[in-house]
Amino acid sequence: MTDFWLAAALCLLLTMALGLVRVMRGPSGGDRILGVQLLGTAGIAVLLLLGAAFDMPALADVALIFALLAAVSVAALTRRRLTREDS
């Protein structure tokens, strides 16, 4: 079992790459926020994947703290690009 969480792991890191090659490109600001929360998204499942394939349950309490702060840092992305169309 533990090569089956290790191998969707992996499909997710390659999700991953796909998220920041969006980040970087653009072409516009919506589509690197969406970029930015697939990035956190893929991360958090990652965490928990490899901490059920390793049986380290430490590893979904940092998953819970990166789901904090995706969260955060979105509402961040999204406020800051709302003000900046207003000016």
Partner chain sequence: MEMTLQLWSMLCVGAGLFFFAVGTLGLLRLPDLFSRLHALTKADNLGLGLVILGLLPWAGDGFQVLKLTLIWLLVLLGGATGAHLIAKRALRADGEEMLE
Given for the second form:
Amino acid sequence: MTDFWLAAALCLLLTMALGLVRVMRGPSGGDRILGVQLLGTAGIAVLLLLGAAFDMPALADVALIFALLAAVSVAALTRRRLTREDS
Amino acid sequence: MTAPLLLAFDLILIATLLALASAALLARDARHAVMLFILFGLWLALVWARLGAPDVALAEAAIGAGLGGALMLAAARRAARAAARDETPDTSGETP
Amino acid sequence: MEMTLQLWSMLCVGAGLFFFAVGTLGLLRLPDLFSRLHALTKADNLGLGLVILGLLPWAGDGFQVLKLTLIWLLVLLGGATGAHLIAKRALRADGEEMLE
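Since the structure above is the form predicted on its own, I would like to see how the form predicted together with its partner chain looks, so please show that one next.
What follows is the entire complex, opening with the chain shown before.
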């Protein structure tokens, strides 16, 4: 089963690398932030698959942090800049 | 079968890590650079997980990418605001 | 029994990989931000759910099963919130670029 988990993680890693293309040359900032979201979700899946392949259940904790980090960073990146009147 | 899979996995992981690092260094806008830095931290956490160090991956994701990224984003935003203020001085009156 | 579980995992993880691939394809090929948002956020969360469903039979104990399920729920919540934030920010940008 280890080979299957590794092959699945490899496919997901390829998907993430392709998604990075959009992050690098996305025309608007929103596209780049979408790339962050894709990388967060796919990264969680890769971590869980690696945890199954290497028999390391502790990687689920790292996946949990990834989920939190993706949500928080999307929220931080989409925050509006304060204009001088509001600040 | 496991060894070539691991080799391919490592090669893709490292190639993308280097690409992300150079993109973050060469980004022209500060906020793009910070965003790429956050992604770099996520990717580095994946590398640590692959190397079998979940605790280091945890620290890298939480501190390196999360806390550092948020602080740098705030700093970049503040710097951009200061630059915009310097460019267009307001007409309400010069400071004496 | 073992064979059945393996088949189940392969089916679920394979379907999850398919949804991830479709989401990324949408992110790369669709014309504008809102269609990309539409393609990515749903396909990705479903893909992660299917991968986790395939991993569940191999989780060590009940606590691990609970943790995996909670990760998926957190991703669902975070993904939906993030998609709304991005869409709202893009709609009400007032000509101001995101990230600028």
